[in-house]
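Consider the single chain below, provided in structure tokens and representing the form predicted alone.
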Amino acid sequence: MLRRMSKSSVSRLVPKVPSVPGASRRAAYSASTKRALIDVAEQLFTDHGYAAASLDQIVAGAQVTKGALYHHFSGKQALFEAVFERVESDASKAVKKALKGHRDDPWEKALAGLRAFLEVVQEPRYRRIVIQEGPAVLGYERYREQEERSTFANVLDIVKSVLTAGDWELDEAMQQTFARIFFGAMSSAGEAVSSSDDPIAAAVRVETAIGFILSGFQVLVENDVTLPNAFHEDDSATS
């Protein structure tokens, strides 16, 4: 059975409505109304999981009506996936502001942006709404779409800055090949620490694998080793 929420975790949760006139308050009202009810949502998904959390409980828990809730989400799946997309968002941040700080070094940039990423899904919410609840709610392409829409910028960037490090002429094509295998790489520990009985121990080994195959690219730039190129049709012509 499900804890009722105390009055003053509710009152943390739900936004003051600024004091501002006629059609502007009524918008700041719509807006404080949907950021209560993602906040309500968010907990009790963390919680309880997206089963057990009821659309009864999170009204009731923003203190607004369920015609309130219906005229911003269209049912409890939708509402799950604001959620969804404010925690991956939240998270995207948190590896971008690492990787702001090594912007000199594609090696740290990277380290750094890989123990944000593991600090990351560690966190109970993280752990919930998008390891365990985000597959089964959202269907696999739905959430791979979310979350590619999140954290492949950053993959991206971090990809992009290794491979510039050498003196190899990659096109987008081969780019974008590479960011998204250490996308998939990165998307299988995050799932692998999430669900690990110990986390920290799990987050340790990935960093280490990782750091490893680094390492191995620092290697080939500082050896002045050159990629093979990626095969294009046209060159078939030329063959």
Given for the second form:
Protein chains: 2
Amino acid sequence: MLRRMSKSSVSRLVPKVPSVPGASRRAAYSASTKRALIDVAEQLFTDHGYAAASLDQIVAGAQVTKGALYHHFSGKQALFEAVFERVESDASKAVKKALKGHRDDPWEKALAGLRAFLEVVQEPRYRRIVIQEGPAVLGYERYREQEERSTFANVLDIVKSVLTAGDWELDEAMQQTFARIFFGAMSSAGEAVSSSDDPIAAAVRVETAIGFILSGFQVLVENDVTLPNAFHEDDSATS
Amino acid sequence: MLRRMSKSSVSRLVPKVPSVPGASRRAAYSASTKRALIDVAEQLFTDHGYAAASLDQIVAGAQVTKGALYHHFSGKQALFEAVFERVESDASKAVKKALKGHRDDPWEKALAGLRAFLEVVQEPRYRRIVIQEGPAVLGYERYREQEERSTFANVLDIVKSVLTAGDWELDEAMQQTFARIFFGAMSSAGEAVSSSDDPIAAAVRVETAIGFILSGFQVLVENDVTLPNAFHEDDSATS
DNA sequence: GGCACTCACATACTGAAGGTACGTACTCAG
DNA sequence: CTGAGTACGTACCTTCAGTATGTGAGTGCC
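Shown: the form predicted alone; wanted: the form predicted in complex with the DNA:
Full complex below, order starting with the chain above.
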């Protein structure tokens, strides 16, 4: 029973060795198995969800054993986190790419970002891994840390562009608040789009609605309407 | 070893028997244990999350055995769903209560609903069970069905009030879209509020931001600006 | 008022799945 | 060439959701 790497080395590892030429062969093999684990895990997590995807299935799909998995990851949750980061990273890149070339008109930039996000959110892996399972598996704290430096950063960027369009002086906290609101709006809208019977029509409706909201914003900005800072003073009129 | 109902019947069931006078004693006992299970499950799900809360802990807390649990519920998920429904129902009632007496001014109604929701969303049980774990445990489909007839219904009600304030003719789908967007915005904002270092200040910021967005709406409505229906016709200007 | 019947549980067990301890072949520096 | 460490594989343990089955207290019926 000593035919250890008979199948795996031939059918999976060998074709992917020249990924990083500078590194040693062992490191290349190691990186390859790690990628294979993440690949298979992403697929199974997307298809069946976190709880229903067993580690046995994952390691079988990657043609390794649990020993390999626990060598690369501290546990199932860490593996999920690796998958999560990659999906998030890809999504963030896609949105960021769509944002290029809109440095001049922040409103166009916002709409471009919205369209890109509505595309991303229709990917099953993003829906399942990031939106649906992310908060529960990672816990809201870690979930938020991850979002903070990827998709949410994009939204914050857009929001800042739009807000500064009217020469506004808003503190960081208030900008974050606006970004949170729009981020939540887009996530929810995105979910509605992707789970709709007619995603295209739903996406159009979302664009229309958010476009309208942005129009209201624009009108206020152009008319130099400031934020109702009265809220900051006291709570005099609590019914 | 035949002291079966020695502890349970004395310490827990007896004091709650006269809950439903008309029903038989057996039914009263049964309802009492079911409630106890839901109570304990709600607590443990809130404190430790769905996965980390074991059925053994739950039945121990309710002073029953797994036989009782599986008599009342088909499984762990069904128990969670019962908890979910109650938490959602309570939240919905709280918001609905705050909405009363604002039939005249839809804008005030919206703000009142917002404030009530921001209160609700700070309850740990709502955060954990509905927002954080709900989508993952129930699956997005069932999650949405539940929301549809409770909290989301409230938001839809508010949105319709606001939209019809300007004598608008919007189809149901478009109203639903607006409601989805605001619902997502409020959920996300609520999460930000409840996980903030200073929830009160965060709540004020959210109120300010959403109030501002509503102001933009109001301006558009009062100036008879219609929705950009051009989106519905074609996609002529896709960059 | 006795009696069968059923409901509302309790008890004991099973299988699956995440995690761990330890062994081993292969690689690479020297 | 050789010792050391890496990158796994193997076997086992533990926890936990779910199941099969038993049983006594209520309840309807006569």
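Residue numbers count along the first chain shown, from 1. The shown structure was predicted, so the numbers you read here are calculated from the model rather than taken from an experiment.
Annotation note: for the two-part rigid motion between these two forms, residue 144 and residue 194 are assigned to opposite parts based on which superposition fits each C-alpha better.
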